[in-house]
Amino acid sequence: MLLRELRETYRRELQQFYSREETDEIFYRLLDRYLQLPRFVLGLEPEKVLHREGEQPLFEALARLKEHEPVQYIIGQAHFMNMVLNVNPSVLIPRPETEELVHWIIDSHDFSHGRVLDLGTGSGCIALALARKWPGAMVLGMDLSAEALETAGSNARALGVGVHFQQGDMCQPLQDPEPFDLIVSNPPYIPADHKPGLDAHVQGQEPDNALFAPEGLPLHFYACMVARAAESLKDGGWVYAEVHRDYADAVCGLFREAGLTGIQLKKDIFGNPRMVRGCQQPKQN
């Protein structure tokens, strides 16, 4: 089959699931992963012939895509902050909005010799990005899932980045007695009743425990965050969180009620309110 014919097959077979632009991006990623062909090869060699051994992994991937499996799980990789991370169905696929959260942190602070806590670390994307920026910092990534921590650990080893990982529940007191300069989290925040409206390549594919807040409790994990801040954040330390756009103001209110100051709500590149931060004030004696 010619390379351009295979791309047309992808466009035709996936048109009900993805836009043409999304389909082409998926196709180029698979070409790079399985055949080590750069995306510009179609412009230079549209008549390039793919033999059966080259076609097979691409047709197998197409079948999986039609079953709504995300391309990141198919190839086992996702890109985040100039890193290539291992991902699998035990962890959330890193999103561009989370990159924006990390950029906001590193543009605002220098914790190069501080202590950083990432609650609900998943693939380790936030913790690893911050540890690469601040190699002298002590960065701890916590997650309830042993499978997620195994993936995060493999990413740290592959990247040669020093991050400590610990299994734990973000809604329980921390085991580490030393206070932190920064607590950050992209917690499960999608309301449970929104699940039926999600795209098929998210619903039933990515882990529910990384996506959804408990039913009827959309602020549950943010309440856990501020509780951890009250007990484990240094005076003058910061809390950063990614939020659901429908609950951004409510999270700001929760931060305010917890005594955090300097509260700021930040919009993402699409104009949606998606990030909140607050500062811990000195505790009264």
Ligand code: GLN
Given for the second form:
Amino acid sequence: MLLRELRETYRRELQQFYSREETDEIFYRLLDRYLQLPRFVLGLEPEKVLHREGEQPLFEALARLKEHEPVQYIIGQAHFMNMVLNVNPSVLIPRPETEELVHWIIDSHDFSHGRVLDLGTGSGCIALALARKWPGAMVLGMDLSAEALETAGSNARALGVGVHFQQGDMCQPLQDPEPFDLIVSNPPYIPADHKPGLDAHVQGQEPDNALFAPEGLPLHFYACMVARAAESLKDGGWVYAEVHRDYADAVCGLFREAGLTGIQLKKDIFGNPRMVRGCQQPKQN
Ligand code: GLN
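Could the form predicted together with glutamine (GLN) be shown next, to go alongside the form predicted alone?
Now the full complex is given, and it begins with the chain already shown.
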């Protein structure tokens, strides 16, 4: 088959699942992964002949894509903040909006020698990005899932980044009594009743326990976050959270009730309210 014909096959077979741009993007990633061909080869050599062994993995990937498997799980990798991270169905695929959260943090603070806690670390994306920015900081990534922590640990080793990972429930008091300068989280926040409306390559593919808030409790994990902040954040320390756009104001309200100050809501590049931060008020004696 010719290279351009294979791309046509992808476009045709995936058109009911993905936009043309998304399909091409997926195709180029697979071309790079399986045939080590850069995307511009299609411009230079559209008539390039692919032999059966070359085509095979791309047809296998196509079958998996039609079963709604995300391309990142097929190739086992996702990009985040100039890092290539290992991902698998035990972790959420890192999203561009979470990169925006990390940028907001590193543009606003210098915790080079601080203590940083990432609650629900998943692939470790936030913890790793912060530890790369601040190599002298003590960064701890916590997650309930042992499988997720294995993935996060493999990412830290592959990147040579010093992050501590620990299994734990963000809704229980922390074991580490030393307070933190920063507590950050991208918790499961999709309201449970939104489940039926989600894309098939998200719902049923990515881990439910990384995506969904408990039924009827959309703010559950933010309440846990502020409880951890009350116990374990230094005076003047910061809390940052990624939020669902429908609950952004509610999270601000929760932060306010918890006595956090300097509360701000930030929109993502699509104009959706997506991130909230607040500062721990110095305690009055
Ligand atoms: N941003 C993800 C999505 O919309 C959800 C991530 C999360 O629940 N923390 O699919």
